[in-house]
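In structure tokens, the next block holds one chain alone, the form predicted on its own.
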Amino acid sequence: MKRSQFGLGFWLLLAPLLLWLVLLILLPHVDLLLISLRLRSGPGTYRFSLHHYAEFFTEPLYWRTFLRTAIMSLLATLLTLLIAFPLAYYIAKMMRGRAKQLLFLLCLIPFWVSELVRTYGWMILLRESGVVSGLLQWSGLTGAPLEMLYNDAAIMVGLVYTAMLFMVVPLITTLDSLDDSLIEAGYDLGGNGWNLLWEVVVPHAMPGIVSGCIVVFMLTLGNYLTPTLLGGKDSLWFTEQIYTQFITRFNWEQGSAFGILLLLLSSLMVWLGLRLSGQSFTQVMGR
């Protein structure tokens, strides 16, 4: 008799998973919906409402932070496309042995530290008492101390240098997947760099790109520690809206709506960034 596949070592297996689904992401989330839906109608008593969402759309510094919040980590999410492709590529396909492997390494490094022990690092290299000031007026560049630090130069930087290893570990794992005969056959036809890298190379990578902007794009949306020490008071980052809401204020149904908003638009960026390059989330997800 033909056991069946799903015998009981299978679900104790699956268990620990199970209960790190149910327990941390969804019950949470279920819980946040049911929060952010409730409005307080008397002491200790409460009523549907979607009253706190109408809130963010009424209220235009809400909903002028949560596009300001999108458009940047878009932004951020290309920028460190831009800069970790051709880093991958170069790790993935013109290094060998040990210089492939201690390039990759020197990648890694700067996580082995905490993000508020990095951001700390670029509050010393931009404030106008830092390295980079004190480097400009040696060589003549400026002649008074310059303060690079609260705005947003300084909290584009700080992303894309967070985020930077989340792009670049699956680019270099689907460009190493990458044939060179493809790349010498492109060449032997007559086709020349750019030919290939939009032909051959960029096609093979797509699912590394997709789940490399996915991964970078939910990392930003939801960062609060960088936007904040590198921006100031005035960095207008949602995550510190919701912040706001929830510790400042104790208004945790308020707090509640943005972050289903936030994860909304998460979850919506990624499905547009599927369909648009004509990727399932199996496919990424098994590169």
Partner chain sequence: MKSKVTKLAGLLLGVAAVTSLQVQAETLRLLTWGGYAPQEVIELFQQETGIEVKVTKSNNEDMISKLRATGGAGFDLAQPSQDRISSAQAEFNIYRPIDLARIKSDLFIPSMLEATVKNTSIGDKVYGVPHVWGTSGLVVNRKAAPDVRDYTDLCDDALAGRVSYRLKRPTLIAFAFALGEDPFAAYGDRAQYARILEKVSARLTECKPNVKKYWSGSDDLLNLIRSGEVVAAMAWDAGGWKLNKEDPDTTFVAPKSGALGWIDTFALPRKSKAEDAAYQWINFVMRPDIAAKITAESSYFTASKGASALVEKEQTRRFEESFPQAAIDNIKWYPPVPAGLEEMEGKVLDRIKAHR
Second form
Amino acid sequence: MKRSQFGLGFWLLLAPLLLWLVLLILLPHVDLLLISLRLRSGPGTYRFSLHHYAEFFTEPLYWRTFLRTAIMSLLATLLTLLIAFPLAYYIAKMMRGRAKQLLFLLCLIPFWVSELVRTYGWMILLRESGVVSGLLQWSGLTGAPLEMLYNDAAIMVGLVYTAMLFMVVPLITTLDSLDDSLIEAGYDLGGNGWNLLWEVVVPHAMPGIVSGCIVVFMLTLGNYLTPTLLGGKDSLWFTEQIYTQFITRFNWEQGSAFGILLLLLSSLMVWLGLRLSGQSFTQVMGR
Amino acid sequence: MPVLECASLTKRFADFTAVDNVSMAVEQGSFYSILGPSGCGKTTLMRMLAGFERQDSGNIRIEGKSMTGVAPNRRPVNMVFQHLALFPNMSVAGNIAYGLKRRNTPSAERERRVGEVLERVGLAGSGNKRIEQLSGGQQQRVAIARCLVLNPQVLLLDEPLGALDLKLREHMKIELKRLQSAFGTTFIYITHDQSEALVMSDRVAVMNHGRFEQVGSPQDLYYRPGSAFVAGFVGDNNRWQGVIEQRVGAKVRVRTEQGLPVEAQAAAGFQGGVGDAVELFVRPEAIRVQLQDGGGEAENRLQARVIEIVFDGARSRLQLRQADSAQEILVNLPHTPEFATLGPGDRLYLSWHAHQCSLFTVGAGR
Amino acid sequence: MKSKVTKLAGLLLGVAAVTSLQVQAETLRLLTWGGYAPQEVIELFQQETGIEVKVTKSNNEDMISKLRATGGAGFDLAQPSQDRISSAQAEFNIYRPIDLARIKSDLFIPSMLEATVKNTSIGDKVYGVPHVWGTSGLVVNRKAAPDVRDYTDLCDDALAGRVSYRLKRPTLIAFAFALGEDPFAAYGDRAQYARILEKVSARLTECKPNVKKYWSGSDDLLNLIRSGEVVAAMAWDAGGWKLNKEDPDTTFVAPKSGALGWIDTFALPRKSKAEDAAYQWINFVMRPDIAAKITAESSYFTASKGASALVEKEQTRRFEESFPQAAIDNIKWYPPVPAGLEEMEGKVLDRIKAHR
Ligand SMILES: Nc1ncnc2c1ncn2[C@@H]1O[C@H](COP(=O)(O)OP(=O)(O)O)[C@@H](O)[C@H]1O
Ligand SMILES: [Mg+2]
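Cool, the form predicted on its own is there; where's the form predicted in complex with its partner chain?
Starting with the chain above, the whole complex follows.
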């Protein structure tokens, strides 16, 4: 009797979703896990082993790159938040009508071109024979050409730029829903800008902040083009390591182990983020 | 000396004047209402008092000190917002303690005062509740307590009962008045509901198109409206257009457009003469209704037939038509037994005194 | 209602027609390097045979990865380097043998054909025939960096921040030769090879501050040199000659310790669907007139016999300027890579990359 609660139609409607989940998300990950747990014991033959995970922990190069990627991603997320928050606040709370839509659109413009083109744009700006260097020389601020590419700062600039939209949009959405009179009430009761920010605005925007941070962190962690192109000889990004293992080393087993580790890291970070901010997943993703 | 005074306040948005040359003086400890239709500029006026809008001209003084250039968080006034604006992420106690924290009140004293004010508004023990756990009326009281705990010179309330249902609104009217006299704080209360203003206020300012039409006690406004607008806005009224047929001193006879002659008494300063167009107001509740002609000394006496009974409990009305002139008249339905069988078409005898009519020349106020 | 049905039927018919057309027109899916299949040559081939050529640009590692992922499907003809075939075939079984009888062998320079066939054989099965050959050496702006004669000269303090090379196995091999070792001789001796790698690794780590950027694609490198940001680099000869056309100061220099010679081949992916077309393409592009067109377009030389006679004079002059007879004799040709070495090299490359 209970079964009739979900009729045939329900299951038919659900089928594409389930199929999508299983085929495109679950299966590849299971496959990745299985590959990562085997060790080549001869041409074309394999046996079960944790070797590739051991390799990760014993080879400083790998876990250092991993750590570096995680820390840089966290930093990029934080920077993106710090830059995006005032911007989002300005757009959501200070702007009205057409000006608001226009500014919002302006934030979208960089995303009309592909990530590759955007990154090349930064390379044209920052390279030694590039626009910024040229301007600095022309204005007499520096005598010689200045190389601003191929360092961590350049990576950071690229990452933050790429991630900006994914922070600004959820922030604008949550801030938009903040009643202006809450802020005025705070002022009226003797508050000033700073403690209003912390006690009224930020708590209200928390779901947006957390969802923005989660998305930006995951995007940054999984970014490949930006760190490799802007980082040059010192880029060292974990996805690059995965790519190398898969493509140039033909070592799918090691690459898979790295992939699983990266997946674990991002899941852990999402969990921690939700935990620390006291948000629930549905609350955050509902934004 | 009044606790709050403003002189010739004006506020324009682009070429629209929202508040037009308003002056007011509010006595310490009084309940002062500003009553006007939606869009007449009440909120704008209040936001200027609180400091959220800057006046274009005029000035505001609180306890004699000019408020020009003083930020909202430094004015000795607090505001209860139209939608309350309670902080949803804080508990009830957190909301009330917010302003005290901003004043660096020591935490022990803070706790004591929060507890005290909660008790006075009848919410003792609710300090740890979340805002959304409270009913609408309780939230109302938290919003007020949040301000009162700071002992403001003046408490500004912007249609705080607007969002409540009718029953609760009736209850809160009494409650608010009680709170105000218990705390002794000066209230400036905005509303578009004349009943709220009449029930609670010591003084009421009636506002229209950015201007104050009349300031007075509820009784003044009800019995002696200063303008056609006030007469129409405060309480219900029969509103008739007509022309002065005869004037002898204060005694005036008006013939309405439908042709009904009405004896009225001109108020002091009424300028109208014979032939002038006027508006004439008679309150439904001022008209005596009888089944037989009872005689008496009332100047206006006539017969009319029932067209319709508009049943609304205690506020039920009769729609009547006078036989000769076809003038329609609204009167209260008496709830005495002899009227129980009344039906459309029945004849009634009406009478009222000349001094119960209000008279205004058209276009020129009084 | 009726019109909707007819529209739908028409749409379906249209789709069917398009797909059947696609099946009829034969296509050759070519997995190759940039410059090996110029548009002009593709068009001539289609005029002559009616076969359409679809080009996917790639490199050695990428070719192997792509074919490995599909077990040798998705492409009809690939062009890996001759030293990378036998180990990949042994490990992943991604190619099928070439039927030499279907190749017009008199179109090939005999010595090159013979060497490639030998290097790409497993047992009596042949997996590759030669197409394009070239060398890795130095591309130098002779005005800005007059003293660069060998790979290790790139580490000269005077050139700090002005040099570039790839972080790939050819660089390891090149530096090994420049440091006086013979890595090819050590291919069979892992301990010896590890020792050499250690030495090279130390040198490349030390050299890292000199490097502007490890280049990844040849356009990337050419732009760095054109803008003057890089004045000396380890790179392919063709790139040097391309730049020489634009700026006579810059050209390819065969290093003192020897340029590294590579031969890129034709190999048949195991699940090739257009074998006939593949053989036709091979025999077509090896024709001297066609091979000369490829050289003119990309500066690469081919294994086509008699094509060099058709190559324009300027091109020959550049070649001779870079390669005196002694330098030609000194070219180190890559022998097939034994399995396992690349893993060792990989770790060394990772460490160099990670060093700060
Ligand atoms: N910031 C503003 N900009 C332009 N017009 C405004 C602004 N605030 C209020 N108004 C206009 O001023 C008039 C009075 O508004 P308000 O004071 O809110 O009226 P009330 O509170 O009496 O309903 C309205 O017509 C409103 O549209
Ligand atoms: Mg209002």
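What you see is a predicted model; the values in this text were computed from it and never measured. Definition used throughout: the rigid core is the maximal C-alpha set that superposes within 1.5 Å between two forms. Positions refer to the first chain, counted from 1.
Engineer: Against the rigid core, is the Cα displacement of residue 264 between the two forms at least 2 Å?
Structural biologist: Stays below the 2 Å threshold, so no.
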